[in-house]
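In structure tokens, one chain follows: the form predicted alone.
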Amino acid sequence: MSDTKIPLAGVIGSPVAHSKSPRLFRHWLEAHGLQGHYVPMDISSENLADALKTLPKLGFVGANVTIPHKERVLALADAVTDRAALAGAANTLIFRADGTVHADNTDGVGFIENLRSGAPEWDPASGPAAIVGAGGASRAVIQALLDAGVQDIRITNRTKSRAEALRQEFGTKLTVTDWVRVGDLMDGATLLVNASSLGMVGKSEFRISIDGLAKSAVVTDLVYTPLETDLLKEAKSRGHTTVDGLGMLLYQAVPGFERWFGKRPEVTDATRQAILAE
């Protein structure tokens, strides 16, 4: 009988019942032929900084972290990488044997990869980003972005303060466009990112038009619930590149995994069916 440790790893959100982490960590365990867990955690606020201290030690080595503790989970944390101090809020936790928790963030990694992915003709140098919305992604986003070489980015937010308080963090490579002159924001855009919330099934529609996008502009959106959106319909039909966002879900969750199971796992076609599945 081996006395090997089989991984523990899993989701810690609340609620988490809908996370699609686990069908897809799944999927990787079965297609590697590796031994391993990974289940969601319904864990409250209150019992957090609780749970980070309990789960080392009951064999597990590290965690995906989803709303509402993405932000929390970097005070709790022992080491925080610099990308996730950068976007202030964390999404994968890695246990030492220890006992310490490190912290760090691969939306930004999930965002690129998936974009790079489905629009591998996309050229950082060849004009500004467009983005709508001021959120937790939106931080992620900027900082992939100019990390690939995006030299102007400009973002709106319906609360323009956000946007704002994003233009100060990030500097002047960023701009801020009013909500009400949204339009004004595609005026040449190459790249369009919708990194709101609208479009998502029971959301408010995404209104905006995109007739100012360059011919060229390649359209994405973080919105994956419905997969085709009406803004990724629309693009297509103008003959724009589309990219949807299940494949930053997918992205986002592979260094996790390599650290915690030992092999790097692909995105693959399978994959994407594996979590489209019901």
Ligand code: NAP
The other form holds:
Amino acid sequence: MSDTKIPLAGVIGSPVAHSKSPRLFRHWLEAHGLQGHYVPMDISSENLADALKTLPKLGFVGANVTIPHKERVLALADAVTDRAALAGAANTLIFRADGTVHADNTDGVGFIENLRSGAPEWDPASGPAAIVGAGGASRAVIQALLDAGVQDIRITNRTKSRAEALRQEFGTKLTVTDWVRVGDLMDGATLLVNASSLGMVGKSEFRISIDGLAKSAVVTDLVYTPLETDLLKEAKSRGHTTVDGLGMLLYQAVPGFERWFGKRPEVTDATRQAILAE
Ligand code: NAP
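Alongside the form predicted alone that was just displayed, please also present the structure of the form predicted together with this ligand.
Below is the whole assembly, all chains and molecules, this chain first.
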């Protein structure tokens, strides 16, 4: 018998039963023939600090973090990457051999890798990017677009103050458009990102006109339930390249898997099918 330790990782949230991550990680472990386990862990807010101290001692090498702990883990971690600090949230924790917890945020990487893979023709220098929504996901999208070299980002949000706060934080490459003048947001934009929950199953519909987009514009939706949102259907019918939100979920998991299990996993059609299969 080998005494090599089998790496353990998982996703921490509450509730966590809905998370697609365990299925994704199992698929990658099998696809790459690796030993390891990835488990859902329903941990309440009051037990979070104890859990982060205990898991490394139990052999866990890291964890993904989901609602409602993504913000709180920043204060509990021993070290925080710049991108997690900027996002104000972490989705990936690394438990180091010395017991310290390092917090990272890979949502931005997931967003941009998904965009580049689904729309390889998209050029950050081609024109303005338009974003609907100013929540947690929007922060990661803004950072990723700035890193990719986009010079002009327009943002709108139902609650304007949230968009204004992002403008304060990210600087002058960001401009805020009034929710009631959302048509201006689209005008000539070469990328549209829905970073709001509009269009998600059980939420309000996305009813914003996309008439003004540049003909070559790429349209991407962070919402992935349904996989093809009404926004993406409409955009596709107008001839725009569309990119759904499932890929972002898959790509954001790549750095954690690589770190914990020692192999960079591929995002393929089989990966998508493994997640979509009930
Ligand atoms: P969040 O922080 O709760 O923000 C929600 C956003 O949606 C806010 O901008 C909010 O506007 C807006 N919104 C909600 N209901 C609205 C309505 N009726 N009319 C207009 N705007 C409305 O959530 P988040 O974490 O940023 O996530 C946003 C979406 O992205 C969710 O659907 C989430 O599932 C998805 N997401 C996907 C991935 C992925 O991997 N594909 C990753 C992260 C998030 P207000 O500020 O006015 O409330």
